[in-house]
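Take a look at this one chain, the form predicted alone, written out in structure tokens.
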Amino acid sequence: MIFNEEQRESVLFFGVDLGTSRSAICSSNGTREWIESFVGWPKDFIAEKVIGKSVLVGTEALQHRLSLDLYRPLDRGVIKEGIEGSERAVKEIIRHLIELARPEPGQRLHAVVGVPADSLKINKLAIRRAVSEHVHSLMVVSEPFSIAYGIDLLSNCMIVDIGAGTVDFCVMHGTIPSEEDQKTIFTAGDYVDEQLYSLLLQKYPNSKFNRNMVRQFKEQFSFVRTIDEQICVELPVNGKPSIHDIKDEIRRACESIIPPIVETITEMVSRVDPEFQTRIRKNIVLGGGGSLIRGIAQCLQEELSEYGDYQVTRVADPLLAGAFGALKLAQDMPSRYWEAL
């Protein structure tokens, strides 16, 4: 059955899109928020004396990570095993995004949590670890699919979420997918990072700079194909602040994660009812904070164009879209899907 009015006034709905590098929450009452993904505890005395606040979460933790014990609990969409903290940063994670969304008094929490495809068997137990102590029903589905159901995209296309640690695929049928409709690579932002991290040191092995603020680079000029402006940083040279060229660097990194994407594509749509792939080609969406790289719609576009007439778009909101869809799948949700905690 359907949770009737008086029952859904007591309840807070809400989707959780938890991710490798940025979390989001979408909630019935209106909240839309995503953090980055790190958690820290201060040091020592000294560091908490300076920070005032016992624990840090998102964009606050990376801007004081130097007085911090800093986790991003996450690796590959999967909370990490064996390392002290990263449940219990999970659970700093979720308890944040919770308090984002402002829940009343006395309401019960139900949370549908997206995790990457691959991973859903493996995650599912930690998720329920780190999420028991903050909600009272949970449903942990596959991030594409929460993706698709926010769309009102359930039949006849594939969703492609290309996140930090994993792009996730998904082909729709009309039902709630099936291992074999799903499949996760590892080719991801992550990787895209260390890529630009290499070659930035072998063209400029002089140069200090970091894995954040590669990240950084990344995130803010991220392009393939080629685009009519410069790309210039400065970063220090013997401790002098100097113009460094890398928009090659850029599109060369970002461009590595095209020919996986595409190989996993067509092998997906290869194994689909041969009368039902013109279908599938002609609606690849893309999600996740990967689907923001400039241009690389039509890159994976023209790349699949040897494959067939593909037609490749994005999600309007990326960073969003995750949280979104489970939200709605959490409020159409009939109540005997959901797990009591």
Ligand SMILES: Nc1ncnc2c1ncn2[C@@H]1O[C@H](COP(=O)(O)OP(=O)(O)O)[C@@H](O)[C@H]1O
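So that the term is clear: the rigid core is the largest set of C-alpha atoms that superpose within 1.5 Å between two forms. Owing to the predicted nature of the structure, the values given are computational and were not obtained by experimental measurement. Residue numbers count along the first chain shown, from 1. What changes on going to the form predicted together with this ligand:
Once both forms are fitted on their rigid core, the CA atom of Leu68 lies 2 Å or more apart between the two forms. After superposition on the rigid core, displacement of the C-alpha of Trp41 between the two forms amounts to 2 Å or more.
Core-aligned CA deviation for Ile227 between the two forms: less than 2 Å.
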Contents of the next structure:
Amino acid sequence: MIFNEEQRESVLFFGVDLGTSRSAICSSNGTREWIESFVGWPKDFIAEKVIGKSVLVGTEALQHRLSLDLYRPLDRGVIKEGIEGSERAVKEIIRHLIELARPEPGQRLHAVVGVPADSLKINKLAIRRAVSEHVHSLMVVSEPFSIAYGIDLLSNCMIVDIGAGTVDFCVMHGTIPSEEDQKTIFTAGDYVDEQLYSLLLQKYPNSKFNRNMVRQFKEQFSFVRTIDEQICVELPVNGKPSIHDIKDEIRRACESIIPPIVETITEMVSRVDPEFQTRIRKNIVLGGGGSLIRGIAQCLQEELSEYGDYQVTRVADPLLAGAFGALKLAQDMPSRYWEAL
Amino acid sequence: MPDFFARKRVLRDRSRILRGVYEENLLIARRGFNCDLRRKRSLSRRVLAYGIVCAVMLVLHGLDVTPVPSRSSDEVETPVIATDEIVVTASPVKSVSVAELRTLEQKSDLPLSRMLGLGIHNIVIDAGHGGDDLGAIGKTGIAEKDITLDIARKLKARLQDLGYPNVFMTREDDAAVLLAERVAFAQSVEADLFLSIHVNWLPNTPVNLIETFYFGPSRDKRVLELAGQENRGSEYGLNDFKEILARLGTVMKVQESKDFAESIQKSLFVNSSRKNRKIRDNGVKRAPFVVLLGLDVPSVLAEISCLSNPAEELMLKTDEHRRDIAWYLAEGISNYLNTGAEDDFQ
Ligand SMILES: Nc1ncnc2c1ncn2[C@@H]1O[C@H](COP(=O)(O)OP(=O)(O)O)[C@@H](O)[C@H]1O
Ligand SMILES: [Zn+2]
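Return the structure block for the form predicted together with this ligand; the form predicted alone was the one displayed.
Below, the chain from earlier opens the complete complex, with every other chain and molecule after it.
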């Protein structure tokens, strides 16, 4: 592709993955970062004095959550409490991500933003409104689609994006996916957290732990089937911290999302024109934070073998794959398209 | 050589995709523009838009299945449903002008009620079965028709508490109501949203699962061919038409019904699974249910759980469990309606 040198110089391209739990940015000047999708505003004047900032984003917002009005803007639960707040929160996340990329003054910013495929979570128009304030030209796409684009799988494959609130499935046919090519189920990362929480609660009724701790256990130790290591954590049982083996609970919680994913994959493949089914079966690609569960690709492949010759792999960098694909889209997009928007 | 062809295909796919992304975003951006215009649009134009919507809905219905009675048509035909194969008959509207389609296309991302600038939502709740039609029967003798009616009543009360005054029920007691009558009723109260409540029965397995259905058009080649024939008079070629229909079909009633179904499914499943870890998410599916057919508003059918599961049957006998389910449904409805409200936020 030939670019006019000058033109190339003055534009900063970036791809953003706006996720329920994490958001990431990749930019043409080499930035590759992700943050937690939390935004908080100090609850009152005093809190603002103490914190010393008028708005906090990411981990910082989580740390000060007690003195903040906290938003996870793409979470439907929060949208209920204030649509206005959510849109403002999206603006803050975008602003923060763009700052991470350090654009030079006067540079034109061209962004492709990937949003969850679950159309409920997000109103594309609202996203456009929230983002366009900070960029010169903008395109919004759905998340599993940008993952596919990033790894050059444009046809005969299926992307399975295992996120926090949803697992999004997307069959690629060489065009932008239609409604029929996409499906969303809700047995995803948060669901694993719920399962693990209740399993641990059953085993240690007298212990104190919250969902946040449980999520950290999961992210540290997650696996399916078998691994050769012990998983022991410190839990305050009866008020005294002591070491406990939670390997079996971790495994059961992680495996709980396998059957619905298997079922959805087979159902979607069966809807495809039989001519292409074989090729799609050999091209199932996992992405999203949930694909970091150790052994999940192998496990899915084995479970699927009952239904045909499947091959399941995982993208190289699940937490950045969406943003990376969005950046690639931004860079490949002919400049006349950018002009028109 | 094969390598050369593969590369060529990738390049072709890529430029098609880039163009697709661009066009889709152009549409969204234009919608933002239309949102502002919409506020200033006079009533008469709304009525005109409504007429076009009805006309095109009829075309769409005509393509999907046999047309059913609709508010804008005097011709009433009997609905015919085929479960395995979609039945195609001629549609009552012969052609739609290019201009009309363009107008529609521009607005087609908006739910119908919103497109017409209506603020109040008329919600119709349909308690499945009734009278002689018992629906599924549990081992302890409890009937689906009684569960659905009780949940429908509780749902109505809950919605009214949440600030939705206009809630209607297709049946208020243990009466037999024909499916077509339910549709006619929903039309007569000018429903904006239609939810049919059922309880599943899986004969061969003890699993307990939740699933939600909506009605959508088909990808059937024959249907698309017919679209070409029916619209031969218009300036569009079959391919243009296919694209517009695909867009209209997805973004209007179908997309809305799917969104609505997902909202219901999500709320039902996420909440139910907290109470019962074994319950399964069977997701949102398309199916040709008669009750979902006749309405040009988002319409879904929820199978709230499985009466065939013995533990679930015992739970369904408790008032508390039925109330919980009603509340989950109310949450799903309210979440759906609130998402739509974002359109009006500036
Ligand atoms: N190592 C890990 N093992 C299992 N789950 C993980 C791991 N790392 C992240 N996750 C989970 O992945 C989910 C977030 O994935 P992500 O793709 O960022 O989702 P979203 O796009 O919905 O924000 C969360 O539920 C998180 O707990
Ligand atoms: Zn029923």
